[in-house]
Amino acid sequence: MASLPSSPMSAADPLAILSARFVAAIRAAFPDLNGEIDPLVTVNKNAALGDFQSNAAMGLSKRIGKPPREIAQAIVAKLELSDIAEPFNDKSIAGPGFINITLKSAALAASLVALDTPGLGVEQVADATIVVDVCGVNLAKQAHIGHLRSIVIGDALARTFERQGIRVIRQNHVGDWGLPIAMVTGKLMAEQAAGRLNPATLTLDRLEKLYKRAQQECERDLAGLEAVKKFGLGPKALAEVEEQVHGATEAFTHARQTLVRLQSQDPATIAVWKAIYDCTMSDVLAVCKRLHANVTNEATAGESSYADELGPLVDDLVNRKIAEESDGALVVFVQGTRTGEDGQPIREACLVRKSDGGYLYATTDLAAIRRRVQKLGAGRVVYAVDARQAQHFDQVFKAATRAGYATILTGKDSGAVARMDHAAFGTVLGKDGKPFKTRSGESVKLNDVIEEAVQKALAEVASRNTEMPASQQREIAEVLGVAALKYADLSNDRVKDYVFDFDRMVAFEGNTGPYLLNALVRIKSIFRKASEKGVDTNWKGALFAPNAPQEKTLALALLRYPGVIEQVADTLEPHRMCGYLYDVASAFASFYEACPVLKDDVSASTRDARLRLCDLTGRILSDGLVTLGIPPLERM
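That sequence in the form predicted alone, only its own chain, can you share it?
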């Protein structure tokens, strides 16, 4: 197999090699065929017919104007697979034109050898930088269930890029600036002045309560005032509502004054803001660490870090006539995703400055794109953000492109526009099909969710390991619970909503994190038993011998690994990795049941070949889990 032409995915991947061979055969059989050719090679669903199947003849029938079976015969006549596949026979073309291929055991073994390297066949990408927007919490608020997806999806994507050797810069775009933050800063300063609070001993629970109270105090009941006047509810009701509106107006005015002091870097105001920042971020980063998500203080670049750039950025847009006035505001017009009656895209306004002179999320995001592409050197920027922000990011990406802020300035891609992707994700739902909330309607704290997952995992671990010390049970449960939580999220198609179910996610059976970790633990136990039996390490140089059907199925699954890494990186869909790892674990379970490894009646050569296959399986399972951000376990 080593002599075969390398594929764009991996020299060890039979699927890629077969696809390339089929394309060459189709072009040789039909030289007048124009356009792209999809060989439609897939793993055969019916293993009795072969390992792989091509359905290209069906799709080519209309283009070529011949029956599919006749096309299939012409393709087979030009196919050169003698080095990797068994000879074709009368059953190789099935039905209307399906072409079945059975790989030679020796060729499959050679592919496994090519895969069995320190890098597991994953192609490394040189000279590339990707920025991943991850986490994105707001000051004075605890991380809640809504942040879970941004953290774990963003981190998994960053790890996937890093697995390819790409330089990855994580950016935690914290909401730490603007009027809402000024409200809570002013409230905290008032509490401090009254002697009711010491910022040095501030807790996030207390801070969150102050944040909500500050917002309530600034919210004027204008609708209530209008109702009192409209329905003539009397002077007492009118006085009460007018007092509330007056008080809220004063509170709002005070918040605006606090914002001015923040923007002018008033030392006392900045000191209180810094206390709010430190209190929030220490808690949030601790949650990320507990989730095994690589989000650090160094990776944090909040809205405040762009504050001095917004005015000059808007001036630049105006001076170059990119932005224009509309109803007193400044906007950048872009082509929207919707089309009008004439079939042309409807022009949409990306608002960059309000009529009162205030800036918006879009303004900050434009500044962020400019920094990430033109200062940090990103050729690709990925945003792991809620799907409800789809229109916002569509507008911002187009505005950044139009303004030239997404243009790469240096390197081999100088002058090109950086790739900007919104890795949108759906909502976490409760069993009632509504967004997951507490009984009181509050957002569920993420740390509480993690702890409950750990407690459920602890109950499982304790019931299975009654003799294990409690401290060790807790250590295992911590990893297992977090793995269950993360895998339950990542294994779902990210664009879809999913129902949160503790009991299902911590199950040791089915497509769950514990099931995959258990498969890996089982493999490690095989090698512990081999050591106990005195088996030496000669198996490391053993020849692969995938002869039994279960061995072959497992081998074929392992060989898909490099391609899966590429698919996840391209599509930004971590559930592809989850599905793949589940396939590997399931194939290993079948292999484990049907192919004894350490039994006394197994020959040394077979034992060593199977030990090497087990080792490769374990390394791929471990590597895939770590790429998802799930650390492996030695014992369960």
Second form
Amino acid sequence: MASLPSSPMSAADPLAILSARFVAAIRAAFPDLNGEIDPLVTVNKNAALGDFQSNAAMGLSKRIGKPPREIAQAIVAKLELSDIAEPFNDKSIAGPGFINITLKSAALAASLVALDTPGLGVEQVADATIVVDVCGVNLAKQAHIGHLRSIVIGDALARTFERQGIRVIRQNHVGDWGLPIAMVTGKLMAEQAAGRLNPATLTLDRLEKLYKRAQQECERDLAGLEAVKKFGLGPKALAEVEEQVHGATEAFTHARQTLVRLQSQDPATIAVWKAIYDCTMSDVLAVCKRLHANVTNEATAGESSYADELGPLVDDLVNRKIAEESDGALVVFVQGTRTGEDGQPIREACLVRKSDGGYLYATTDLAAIRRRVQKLGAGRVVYAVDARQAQHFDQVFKAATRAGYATILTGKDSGAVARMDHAAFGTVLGKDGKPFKTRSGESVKLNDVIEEAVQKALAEVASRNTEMPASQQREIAEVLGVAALKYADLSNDRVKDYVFDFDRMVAFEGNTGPYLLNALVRIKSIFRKASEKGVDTNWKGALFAPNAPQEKTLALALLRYPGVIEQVADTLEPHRMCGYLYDVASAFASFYEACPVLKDDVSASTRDARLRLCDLTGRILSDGLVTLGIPPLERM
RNA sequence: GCGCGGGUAGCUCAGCUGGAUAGAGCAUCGGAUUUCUAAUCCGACGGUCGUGGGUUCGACUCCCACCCCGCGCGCCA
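Show the form predicted together with the RNA, please, because up to now only the form predicted alone has appeared in this conversation.
Shown next: the complete complex, the earlier chain at its head.
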């Protein structure tokens, strides 16, 4: 469908103009053709052959019943491009029927002028709200490497939507409720009662140790008991294991009692829970802040905030016969992705209440969808969550749709079902190809990861700026290290696992954060130099003159920016932005080598045209990085 | 068993609704600097795109089968 160009940018976007012209030419050449016409205009893959190309002729071949080259001839005969493109020549139609277009320099310049606005041509979406599920840490646990991707990718997606003018509500779905939290709360109360712990000086590190111990006490050898009974290892083994299990059962009972007190808002229990909450979140939010991820207290909506809604929600599901009983539990049956022996899809059970009356994470997620769509007004909900939860979300999305909880209640889309997307991400791997862990097998703390990246960056900064004050080196290294870390995560295809390598991410070559920041810093440096040399600011209104091949390549890259933002928002794939920015930075590096800006033998008009091109490049690099959640740098 | 994701150069990764000779970076080798910051640029070398079929004018891309790796599969989250 050829949508009409609406924004100021798309009116001058070569892709949009060419698409419209091609559609017109095709209609003129083949008036009998009805139905949709896709002009298939793209940036030319082979720069030597032209700037843009249309592949429409091949596709139309079957519909029209003529050889594609003949169709291409007919299209070209009707194509009116003399105002913006170079005249056709014998290379304009090539291969099976590619139509190559080379833009006139003036047309390219006009497009750049249209792009060169404060908004950089990014189309604004009116009247939309998107909820982004981001971060998702658990109480009493450090933010670790497993949370990196949710924080970084979730924030980048949120920023991309915000860049489109969409109202974004971040939701940190903290695991702050349920039996595991009751375990540690009970454990903490016991420690406190025994005088072994002062709540005022509680640290997350200490808390995490208590959590692990509580968990072990509850879980120890329940599996072993099963095994002993199954294999009949004799009364002595059975007695030993049973004694262990007795301890576990005791701990479990204690945790259950604590959970009941939590749920009934017992003040003493809640007070301890709150201490755990505050201790965890102050640490976690500090890590988010250090990562320049916009995850704050306002964005925090933990599982506990749904506690009161779960009972009524399940009642509602039962009353409307959406949930039914199955082996003592309550489930919502959904059409799953799996198939049975007969090849028919299996009805999958999405559990919303256990046989003991407890609720599950699917219950909370259903409540969350309902709140996000029907209370917060989201037309789209995006989950930046580990790919291993794909089946869970598939079920929950279907159950929510069936229950009507995803139905939009107000506004222009009232009655429609909100779009629900699981932006699934793969695992962070070590160099050995296995999940990234410390030597002792523990998960790596996020703060340690950040610190190591910053230290690596600091070593580079210090060695290259020996005269710079240490405080400034440290300041730059902090930005650079965090940029390197985030960019390494964002630049890989989201759904794939990726290998984590400090040395590669802080490298200044290749598709890395430092390389992009370096391009930006070089541009800033040009303008500092210009100012030193007393060059006036007339360049701001200068005519673009993309004549050198390097200038042309750079200009064509810059024009793609608005489209890339849209692509990222649609596919939820920030690595497209990374790849794009790397293209821009590479194109700029080649330009920088080949096209002097401030050298004495450069004419004033060329200098000003190039300064304006540098400025536009810098603003797009900067805007793109900021949209990814990476702050720009002045010097490095 | 069923399902989901993945398999592209020695390594790490791109490859947009099917399009021209499958691209980067690293590594290896060879060039460029009295610098608008060389934290760079230019070039060379390097690939049966897991395997085998199919659809198509054209397949890394779509379909089918199989192999290998990872992950998931009702009362944990």
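Everything numeric in this text was worked out from a predicted model, so none of it was measured. Residue numbers count along the first chain shown, from 1. For clarity, a rigid core is taken as the largest C-alpha set superposing within 1.5 Å between two forms.
**Q** Seen as two rigid parts moving between the two forms, does the chain keep G563 and P267 in one part?
**A** Both residues go with the same rigid part.
**Q** If the chain moves as two rigid parts between the two forms, put down the smaller part's rotation against the larger in degrees.
**A** Comparing the two forms, the minor rigid body swings through 11 degrees.
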